[in-house]
Amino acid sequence: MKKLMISIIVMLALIAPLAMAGGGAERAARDGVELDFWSWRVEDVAEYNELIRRFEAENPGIRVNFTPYQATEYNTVLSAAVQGGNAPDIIHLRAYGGLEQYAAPGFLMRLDDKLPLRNRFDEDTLRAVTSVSDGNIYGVPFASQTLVIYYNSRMYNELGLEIPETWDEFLSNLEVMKDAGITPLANGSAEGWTLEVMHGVISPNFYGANEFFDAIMSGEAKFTDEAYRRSLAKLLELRPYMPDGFTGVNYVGMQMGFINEMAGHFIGGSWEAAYFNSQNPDLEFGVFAGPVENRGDTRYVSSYADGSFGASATTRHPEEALKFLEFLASQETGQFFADELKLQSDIPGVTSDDPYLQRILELNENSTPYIQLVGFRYEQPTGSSLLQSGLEGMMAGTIDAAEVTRQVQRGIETWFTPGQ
């Protein structure tokens, strides 16, 4: 009887690797895995865990935990995961140069030979999810984001204003909401990351939006240049319709001016929509381009890639995270993003009859890389950074508009060789 019992215990013990080694969606369905996805959408908690529901209710067995954290410290926060081996199974990825900075160093599960993303996205968008150090795919594309002015239409009604074709127009209804009592813009400085959103919509059709970005990039122009420095200038011009004390004004307070009513226009993203509308479903708004200096002169929106959804190259469940990223490669979720939270998808046959998201693909029939980010993030100093900073000096008044460029110039220079 002993030497049965022991004959039991050694078969069990060789059967049980194999029975682990067995395929992921069975396991899955006997004992259930979890993955843990993480973000910095927290604006989005509930839409995320709906579309969660949905892909659970199609794939029992596998559990998808979704953990967001602001966008302002997602960065850090998922760097010093992956940099101590802890990173979660699903990462919402920045595009470009912050994807680049987990693809090269391989902490990314690499999706070529895994999902069929070739076939089904156009180059530009591959652009954003593709390794520049080995031109391998390594994110699901997301969506594409269109920076905007956003106006409130209710008061334009009121005080009798149109939508601004040139810069004057704009300065002179920022001027007429002023007069009114009115906060005109609802945009502050504390967080620099939003002073390059305003320069993203401002300065493209004052430096020559496409053209000077093809300069750039083959090194036949610099940031010093004239018309670069002219631009960023232009910012200053709205100092005076910014809220009082707007050098401590941050992200949320500038959402709140303008969801609460308490500002006519936010300069900002394509995705701010859904957030308005949840936070106050009586608001009316609107969106136009950037303004220019010249009546019939184009008008360019920045537009850019807005990341993509990657699995851990260290994930202990990688058919469950490949299962995962096939839906929310799918036109299914492409759809849900559209319709539950105005968001131009980036995944082919998704249709939208909203107006707000039809006004956005009408804006972007002129549109321009979103030049710091798309260009310019790949190493350190990036071109992000140094713009942040410089602006916040700019307009708390600390230095000027040459200087900005100076900073921007010098440490892109340290890294960035033109024509690579």
The other form holds:
Amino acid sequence: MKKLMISIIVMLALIAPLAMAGGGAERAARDGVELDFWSWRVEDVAEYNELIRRFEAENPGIRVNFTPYQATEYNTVLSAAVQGGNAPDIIHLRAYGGLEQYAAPGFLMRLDDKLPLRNRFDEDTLRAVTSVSDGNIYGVPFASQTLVIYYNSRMYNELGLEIPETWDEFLSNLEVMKDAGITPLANGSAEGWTLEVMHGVISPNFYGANEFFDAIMSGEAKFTDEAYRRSLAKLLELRPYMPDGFTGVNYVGMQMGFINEMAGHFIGGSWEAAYFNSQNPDLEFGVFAGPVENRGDTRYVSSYADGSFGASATTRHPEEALKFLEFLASQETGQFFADELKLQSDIPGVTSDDPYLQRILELNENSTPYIQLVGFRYEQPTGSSLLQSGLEGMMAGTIDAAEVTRQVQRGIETWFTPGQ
Amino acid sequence: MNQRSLSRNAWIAFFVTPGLAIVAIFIILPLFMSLFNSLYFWRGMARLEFAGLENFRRIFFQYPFSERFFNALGNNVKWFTTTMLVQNTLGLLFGYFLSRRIPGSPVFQRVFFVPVLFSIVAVGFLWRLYLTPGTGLVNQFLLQAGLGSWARPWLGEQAIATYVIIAVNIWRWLGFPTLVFYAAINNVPQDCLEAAYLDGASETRVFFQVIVPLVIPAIMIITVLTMIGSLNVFEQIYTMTGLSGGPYYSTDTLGTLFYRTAFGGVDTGLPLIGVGSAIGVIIYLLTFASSALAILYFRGRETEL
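Switch from the form predicted alone, shown above, to the form predicted together with its partner chain and output its structure.
Time for the whole complex; same chain goes first.
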């Protein structure tokens, strides 16, 4: 009995390291270097594999394994792997605070002394891949998202409406739709992040876009300032045009409303278009930027980098990993993302003949950082989480805009030092 | 003799060790790990220096944790009181009626228990669909029944959202206390009841003065389980109103607060494993203390025959 148990344990102890050590090293030695590349883009496996095929053709001797995980689980899987010393060589990272999470503890390879990134990308793009704790670059910019208002063009034609420029024109368009028996806005407030997006579309043109952003980062302005309070209060004017019981309408409900042409507008991000097209190919829609107060005012859209590519600090093949990152930063890759995945690539010189993507790029001529994500999604409580819950309360009428701004300011003051 | 007891002990150890190892690795170890983690400063996933009770201080005294913590605890209390009042009272009544062999009771016995078998996550997602304002079953039903004015965004109204989720949970779990009470009432000796009836006691009197005192152990078990369940409630909120406990923190509980502090989401920022672990420790202490109190309370009220 005892002997049997001992021999089982001894056998297990002998087998385990063999099983773990086997495979990988042997194969790599035979076929050259193998890089592991993790991502959350489960939807885009075919496209990424095609991109990798092109890289491998240009770089014989390097093989890249693309492994995507569900977006909702990705961060958990990745942080467990990184912490356990099993980080993949190439990592698809989020940007800003999402990058900081891995950059600050030293899990990522510093890139700005190895790749010519600093000259190639503009300041706003680089902010996404720069660690705030040491100012170094840890990622290759991937793609950006822009926050816009979608409108149903068929309804606009039937009702004789024109794309609004000012806030009043926008409200009057909503009113016309309401009178015609259509829900003017698909947006609900059951999920706070959709309210933050709504604020990202509407508010910058009232709080003073880039000027206010710079002032808040340097500490000259606060979220409790009148301009920001007023920009939040503007959202209240949209309540009459939101669906009945909008406090219970969640993201899926919003999408359904717009896709099934029950609602005429959808305030959201540039990522929605692909889903709208796939769910209802007959849906005719266009996009415009958040309206401004007076005719002729500069019309800003909020935009932000949606991710980046980095390399593990502990990769066993740093040279090959850098080669792949350089490829990911090339114009060829940017063009591939634009053509195949309809992504708004951050890489300079990328063009597109897709009318929707062109329109998004056109709106980006006046862009402003998506304020809470870009500046205040680093530590807890994030500006985003405070604003999202606060706006839920404001839209339900429980608290006013001033109280929302107080909560945001008070929360971020616990960790944010201006001017850094 | 000695040889025999040795081999006997070896066999006992052989059978007990696997279970003990699982309990030690997956229950006892994490418990002490979270206590350990709660006493340190963290930077993301990296553990830094010893922090003493700093993480606990932040929970109780630093904005916004202090407000979030007491708000969440308040909601856990709502979960406990509402579940006790509604679910367990109904469970006791249903258990009683089933034991009185009302017509169709074998069918009811099974029907009541069916939702208990459903996955908690599936129930949450389905009911979230049913409770959607425009197209959801619940509002559609009210409209058809001519009660359109009762229709509302059930999960979107701060005043009722928590109670709506509790109601869904009661629908799911009611079969369990019903079954426990049914079994307990069936165990009340028939001669006690007959003696009471012969003495001319009314049905109500028999229920309150004979049956209830004799099923105190079952009431104790259900109360303690309700306490544990109410302090640990998480999946129901996560699936129906999300991690942030919306709208405007009205459905937030210690479970959701713990999760988003310790692990975070896309927009909640750097995980605070120290503070999160501290919340976990507090949940554990609260659960332990309240269960112990409840057991002491009921022990004094048990009736021995």
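In this text, rigid core is short for the largest set of C-alphas that superpose within 1.5 Å between two forms. All values reported here derive from a predicted model rather than from experimental measurement. Numbering follows the first chain given and starts at 1.
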Does superposing the core leave residue 218 with a CA shift of 2 Å or more between these two forms? no
Superposing on the rigid core, do we see a C-alpha displacement of 2 Å or more at residue 59 between these two forms? yes
